[in-house]
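Below you'll find only one chain, the form predicted alone, shown as structure tokens.
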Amino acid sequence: MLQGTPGRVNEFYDRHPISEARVLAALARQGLGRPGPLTADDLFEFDQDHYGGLAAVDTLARRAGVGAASRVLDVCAGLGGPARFVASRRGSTVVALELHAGRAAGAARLNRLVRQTRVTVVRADATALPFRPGAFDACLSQEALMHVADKPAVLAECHRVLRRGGRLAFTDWIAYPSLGDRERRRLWEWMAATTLQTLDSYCGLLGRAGFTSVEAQDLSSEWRPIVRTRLALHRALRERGVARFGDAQYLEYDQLHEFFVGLVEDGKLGGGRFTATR
């Protein structure tokens, strides 16, 4: 098992339920999309693949000190929903960095669909950022570093590309001491989650990467009702899921989803928000 390899992460996102095609289909059901003009706001109901919605993006941007003059790097940006939100709400210039080829291409096409000129999509590896030192005022990321095995490398790269005094703000899944090795393996197999950190160990990694003023907040109590609601919605839409995936695949996903929610309910898995200064 080559944990953290791009191949496994690509497999996970190849089958991910939030995709460019699903976003476009949802827009079409709302009577939006081609050929009429769209705004970034039209996409926000459909293109946010993280916990806490737009308020969570705004909180990260605020904690990172993002303003109209800021140069922002969104690390592992997916379809670019948060990047478009930051650019449209704060007037910032944003680089959306994404490794998965399909999601990077989808983010670029969605940007063109909304005539988004402040977001640029770059396909690259977060552990080897293709930017000069000090190129950004802020780095943001949401529940994405769980897919990166070499977390010290990605944090060191964020430190390198931030200007002095720049800020890193991100959220990620965190492990508690009771999370066992077998459960970690299942999380890897199901959602490509690797080298999960505790709240304290993440703070240690940030310090060793050269960051100062490190702050960490446990979001587990906020995320717990969200995962419950997502599981309930998944089951309420069983007929649609079976029609799309078939009985066997739907049942497998349902069992894994229940396992994941159980870890959160049992206090073995949770969420954390981290901010730090270059």
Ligand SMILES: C[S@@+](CC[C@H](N)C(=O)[O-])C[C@H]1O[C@@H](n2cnc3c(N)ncnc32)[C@H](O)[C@@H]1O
Second form
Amino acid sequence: MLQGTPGRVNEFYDRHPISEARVLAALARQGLGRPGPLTADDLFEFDQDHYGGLAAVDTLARRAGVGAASRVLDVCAGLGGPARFVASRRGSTVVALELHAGRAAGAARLNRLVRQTRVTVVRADATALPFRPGAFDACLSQEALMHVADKPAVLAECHRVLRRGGRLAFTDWIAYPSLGDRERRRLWEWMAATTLQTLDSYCGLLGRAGFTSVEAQDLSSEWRPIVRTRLALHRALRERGVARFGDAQYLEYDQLHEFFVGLVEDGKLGGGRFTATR
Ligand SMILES: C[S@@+](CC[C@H](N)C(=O)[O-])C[C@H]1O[C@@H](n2cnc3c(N)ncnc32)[C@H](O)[C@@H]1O
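Given the form predicted alone above, what does the protein look like in the form predicted in complex with the ligand?
Once more the chain from above appears, this time first in line as the rest of the complex follows.
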């Protein structure tokens, strides 16, 4: 583990349903597991770990002004799905930065599988970016900063590695004032979510990190039906889940998942999209 790495984040993604193995299994089920020219497009149904699908990635890339000449950093890139989408659709070069060893290695292998040479994977912590100042034109991130306890640090790092005029665009979970301390603790224990911000407090942090032209949009009403549908899908695959994790662990996950969806439906938890200029 990297120094200072929150172990809870690693534990959560060690047993996360979106993994390299699951992507490959899904491809094999679809009959695409043969040797041959797989492309990034073949993975997109399985390698994205955020809400709103490819349209959400495209919106962020557009808001960050990403074009073919852009040097893009995807902060907390997961399996590299959004990075490959941006590289293949916009022609930009993308660094996919990811903390979890298995996910970073998986992202690199998936890049090789689809011959995506414009995407490079770097394993590192988002609060200590291993890049020189001004190295990027755009920083993107989706549903990930919720895991980073020190939000001022990650925003300061994005600011440092962006060139002047470069853009940061990200989506993340946001808290509403009615989210209680016990609920926050349970979110940490279940999904390693920490120091959740409100829409306004995130804007404040962005300003204090030195960003200008800060804009925020509440995405909660878009995300609400998605989380309910995901829970239903998870339940439809109950047999597979029990076979993989056992009855007790499946049940615990299911109850926590229900608790989480309840928070979203009760208006205690929601989503936000933020854009800002360096
Ligand atoms: C919900 S996933 C999103 C992945 C990707 N952005 C996507 O949309 O497909 C969040 C990712 O953030 C990564 N992560 C969490 N904390 C991190 C940190 N401090 N530095 C880098 N990556 C981190 C996790 O390992 C996980 O892969």
